[in-house]
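First, one chain by itself in structure tokens, the form predicted alone.
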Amino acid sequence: MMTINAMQDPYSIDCPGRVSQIQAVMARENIDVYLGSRLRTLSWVTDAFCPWRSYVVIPAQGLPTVFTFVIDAARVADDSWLDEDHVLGYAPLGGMDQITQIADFITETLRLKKGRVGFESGMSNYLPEGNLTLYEYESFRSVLPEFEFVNSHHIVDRLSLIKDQGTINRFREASRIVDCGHKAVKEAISGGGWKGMTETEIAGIAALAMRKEGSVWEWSFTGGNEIASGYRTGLAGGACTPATTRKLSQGEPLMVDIHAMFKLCLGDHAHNYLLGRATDLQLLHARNFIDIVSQTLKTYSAGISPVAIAERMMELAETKGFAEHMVPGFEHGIGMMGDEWRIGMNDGPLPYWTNPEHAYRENEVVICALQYACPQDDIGFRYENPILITKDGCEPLSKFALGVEIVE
């Protein structure tokens, strides 16, 4: 039960209520125990950061129990709303490994001798997804021979799609922190401050500023804060640019894509500069980029789909003559930690990929993400910003002004 203090906390989340929602679906689908292994599931259920291989076992009634690597179990218990009796450590010792511990927990603690186990499997382009591996699946089936295993990833996917107010407030705070990182970068590179700097220095300036504001992790798995300068900004399809020791140079573009995490919710915003001076060609590319980002933000609202947005934006790019510079995708998904890449429901024509016809609903959160790349001109721009879908539009959560700025 939530305390009065928790109810007054703008960032509070009803985790017991989330478990009850899962258990209600389990009852409807005749699932006796749910074995969650994905990072997104651990975050959504436990409200704790679980960086080691972890599992959460959810019974038909009562509290879930987390199994994580023994060196981190006490910390996860301290971070989570669960008590230490419901966060257990596994270790490479006889009878202490995760397969044995979880199987014994199901049969001895939960006293289940047979039934249906909901587990999580599939595929993803996101490295730390956490789907049950083939070895784990075969091992669990071997030690629980009387149980039927049912792929049930859709339960958490559906329940976590619409964000509650506490989660939305966390996203807003994560984005405020990112804006502080951008402010620090802009101050550092202005007035010729960029001269002699490297991409890694830019990443560090942003990281320090965001840490001071309360970020606990540069959450991206693509190198933390992504910084690109010069030709690297125009790498075709290159929406992954870990910072390098490349020095910034006059007349070149600079792309600053930085990330923060606040209470497991993620901030992500990319801003673009031209260093020292700008050519007419660079300014033309910049205007094209700003035009399509502005129109994309005006297009999002409840009821529209990813494919409708892509079709409208690519038509605009064709009309203005820069379609060849656009990656034909305008977003990627976002949720709590571990839920970076799902957009809408994965129930479309390609299994485990976004349903392009998914109709957005109010209080979904996605990353508006555009990549404009012109490698032949050694230039490109990126825009990323979490947006809250509203009834009639969207709310960009990062408030850092859209633009391609020339810094002397």
Contents of the next structure:
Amino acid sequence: MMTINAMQDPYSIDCPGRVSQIQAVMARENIDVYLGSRLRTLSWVTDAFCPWRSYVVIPAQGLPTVFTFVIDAARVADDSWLDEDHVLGYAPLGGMDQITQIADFITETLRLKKGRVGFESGMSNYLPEGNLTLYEYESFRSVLPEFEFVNSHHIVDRLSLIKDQGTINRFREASRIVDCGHKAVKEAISGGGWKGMTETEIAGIAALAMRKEGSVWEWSFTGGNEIASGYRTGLAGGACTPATTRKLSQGEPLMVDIHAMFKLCLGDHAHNYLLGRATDLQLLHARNFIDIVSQTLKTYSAGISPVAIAERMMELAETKGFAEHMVPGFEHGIGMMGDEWRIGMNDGPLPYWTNPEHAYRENEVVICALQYACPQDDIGFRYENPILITKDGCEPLSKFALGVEIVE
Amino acid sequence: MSEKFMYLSPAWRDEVEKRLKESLSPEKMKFITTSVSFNYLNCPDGKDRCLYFQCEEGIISEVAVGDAGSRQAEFVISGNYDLFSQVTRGTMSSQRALMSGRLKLKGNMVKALKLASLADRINKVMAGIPTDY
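Switching from the form predicted alone: structure of the form predicted together with its partner chain?
Okay, now the whole complex, with that chain kicking things off.
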């Protein structure tokens, strides 16, 4: 059997190295064992998709051990770099529940009788974040009374902020796949093909094309591929549009926001159309939108902050007379699966929200995201594209040409 | 009338080993290699005991009764003597005992899943032994 070693595989990630990095910080912070529970932590450490409630226990030295729902443990072990002795299943059986198993693992397998447990707590606007619940926390405290529990999510957050080359390459591939989805949608709706179609059909056309190219999931928790038409494109704030069975209609806008996942890295690009014909008012909105997207992409670079971008872009929108149509935020975070919203360390003046003064650094990846919505005219547009922050600018990873296209 | 054996006695142990070797071929045991220790807590004499099985490539190579915790095994199942006796008699399923938390399992749950049907086969053989509890 031919094998591809890490040096040849452009998507290779040094997972043991990541664990060593975590352990080095644990040593500095006197953490004896790390109990990760967030989806982002599971993805970053295991390089496997862990959709069920899972935990990763990282000792001071040696390999981590994952605990996941028993029906999925063998698959997680197969997908990850860890062997089956380091991916254990919990189950609703005596001694096999997650609290008992993990506590026994810490005290018996790791032979720790007391010490400091790093765990993950906080809050998020993102539903599948995975912080330890109050019940879990109290249960672990109860069965591990000699241990001090220390909120340590910052360790993984800091280490995962700057993307390594393998991760960047995965993001590039995920975006290439998304571009194939957009190409398929454009071909399907062109030449009157849109007539009689529903938003859900558009979502499916994109999904099939992306799956053919290797996407494993239209990953977003906002409804997979988000398709909106007509007035739904212009809902105020409107950055969440799961596809409906609404039929596409002549003279309406169509927003196509599609998502691919490749090796846990995420593609996310939105493209916009006007169906059949466009009014002067619609074209004015489209020009406003394209202007501000273009300017935003030119503004990103290492050193700039979210608030600086927002100030500059809202000033532009105000000058051109469409500020009231803009959501005054121009990005959301992105990382491996489960790390969707955070920008930087989420250590701003409002706890667990973006620090507006976060200075972007080279090799951070964020989604450049703009929402233009004019409810009174039943029109809106969305732009999303993963961008790689570079020293002097940014690299948009999706290459699908920017524009609001009129399709006959 | 057939001979009755005292549960967990040396004679009962001998009968268990004999019947398992007669009834369970390596094929039926899927050629597995594993070990399991049943820890009986609160036996009638007040002691804790273990019933230990060793299986080598599908062959039952050892059945032992001893003090609880005296044998290291890949899987350890612990519970009260009364409960184990109900499971052995067939009046309580091992699934119910485990799902209710009255029996506690230690070991790799994923591997245990693969062995659950084999454990049932062993239990059925033991249930067929005339036993005084």
